[in-house]
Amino acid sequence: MYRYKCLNPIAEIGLKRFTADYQQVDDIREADAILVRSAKMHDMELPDTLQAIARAGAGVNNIPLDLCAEKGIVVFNTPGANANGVKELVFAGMLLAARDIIGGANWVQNQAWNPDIAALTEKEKKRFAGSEIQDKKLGIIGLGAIGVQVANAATHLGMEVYGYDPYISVDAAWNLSRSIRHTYDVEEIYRECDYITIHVPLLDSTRKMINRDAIAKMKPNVVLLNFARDLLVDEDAVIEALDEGRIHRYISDFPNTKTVGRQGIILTPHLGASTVESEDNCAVMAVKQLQNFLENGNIRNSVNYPNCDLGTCETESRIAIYHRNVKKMISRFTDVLSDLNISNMSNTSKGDYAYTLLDLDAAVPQELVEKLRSIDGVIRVRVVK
């Protein structure tokens, strides 16, 4: 039996794939794996018995990942379930700040009383005039998921698209438009385009990267638009570049007391995966990847252990080794298992951590496993099947 809590509520259509071995607890301390969405994680004290924390979403800021990687914790994430939801928000912001659709919904909502309506409003729409996008120039930094999908979309809204990721995947470069100009110079980005918009995760090396440097190399009257996370932007420098007249609006998605209410902001309530379809799409997916993870010890779409795939076990046993990503691990464990024969292996590694499993054609004594458990640089061992 596997037991899982969930720290914020999950949509059903994802807990329904759970089968009859599994069971949901309240209590985080008899959990094998969890399930959430935002809650914060950093000052939960995590069981040693935790083996799995599954993101129904992509941003895991909200998850230890350091701690869960020390403690064998595999932490997943949904890249790509919610990317449609997101990039239709970007583009609902485009519009929004090329055409003053909230001034003008705002002056027709403040005229109910008013019994000349029609024809003021043929006076009054040239106070909201605005501009169409097609023809303009968006550049996207970040071309993952949702700004491969905001990409190839924008192109049929005719507009001029330059991409911008140095780090793209081969995946992502598959789909890809050949009508993007994939540039690798993000201030190439910054001379030209009309619209940027960000998508690319919060690290260390991106916080803040929408800096007062950055938003000086920009053309007169950009728009930015941040539908991946507020620290990607310096804010103080946003509203500066605002007052002066040099940045036209900024679209955000994290409103905040700095933001509230600042001529030229427009804000959302966090709705760039809120839709009832990113909800589902990103429940089943976390759902399967957390069956797939205990009851075959496969990896998948993990943010801090490398991708591992044996398939189902179709032998006498399998065991996943946890573990430093340091020479000589490999023939440690199979000096170890030297009695046994292992079928298949697959070792993978993600920076610091490592990953491998092993079929083996008869069940592993537990005399064996204490032995693994003690080699230097094992983090967890646990038997699969």
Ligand code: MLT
Second form
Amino acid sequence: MYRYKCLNPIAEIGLKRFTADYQQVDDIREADAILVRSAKMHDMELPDTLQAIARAGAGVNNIPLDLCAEKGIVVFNTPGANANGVKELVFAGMLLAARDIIGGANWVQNQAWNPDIAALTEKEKKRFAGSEIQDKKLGIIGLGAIGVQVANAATHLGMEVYGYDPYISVDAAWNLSRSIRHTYDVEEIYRECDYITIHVPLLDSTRKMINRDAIAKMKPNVVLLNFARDLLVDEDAVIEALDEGRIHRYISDFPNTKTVGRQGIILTPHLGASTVESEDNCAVMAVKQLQNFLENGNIRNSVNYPNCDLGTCETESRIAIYHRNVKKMISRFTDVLSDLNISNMSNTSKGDYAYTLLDLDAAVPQELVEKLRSIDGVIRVRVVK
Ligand code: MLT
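For comparison with the form predicted on its own, provide the form predicted together with this ligand.
To see the whole picture, the full complex is given below, headed by that same chain.
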């Protein structure tokens, strides 16, 4: 029996995938796995029994990734599962910046009492006129699942699209329309683009990447869009540039006391992935990944451990070893298991951490499991089967 705890509401379509072998629990101390959306986990006490955390979404800045890696807790996310939802809101943001739709709609709302509204509309509408996004230049910083979708859709709307991502994956590159100008210099985006949207994860290296320096290099009247994470942008610098008339609009999905109510800033309440479809996709993907990990030891889309997949175990037993990515580990494991036949194995690594799956023709005696655990550099050993 596997036990899981949901720290946030997770779409039913995902939870329904759990079979009778799974039980939802209230107490985190009983959980083998956690499903989470936005709950902040940095200060939570994580029990030693916890095996995995699945984030129903892309960003993982609410989860203590290093601590989890050290405790042998595999953290998953669901890249791409909500990309369409976010993409659509990015275009809504662009259109809200290009035309005064909010001002116009508010004006109409305030005329509810007015019997002359139809006639007055034709007189007043010029106050809310704007421009079109077709033929404008859009710069996309970060070409992951969301960035690629925004880029491709923008070409269909007649925008000239520049993309920047020094770490673009092969998959993303395959999916990117050939009409996108792939730049190796983010400053080209600052110099050239009328709209700039960021789609990178929040890391120490990306924190406040849109700062005074970056803004100073941008085209006058640029529109900045942030549907990724608030801390990617130095909002003091944005407010300063807005006050000086150098930025036309800042559109953000992350309201706070600094930005709310400011002229030139349009805020939505973190709605990017809040669609039925995105929530369903994220829940299904998160649950499938958890099941594959708990039942087979396979890792797909982890952010702190490497991908590793041996399919379903066809032999008598399977052992998963989480360990440091250092030399001689495999020979130590095979030494301990030298009396058993290893019929299949996979060893993969990600940064400082590595993961080894071993399929064996016989059950591994508990004393050998303990021996594996005692090897210097081993973080966790799990008997999967
Ligand atoms: C994400 O990181 O994908 C979003 O923040 C998801 C969400 O809204 O929960």
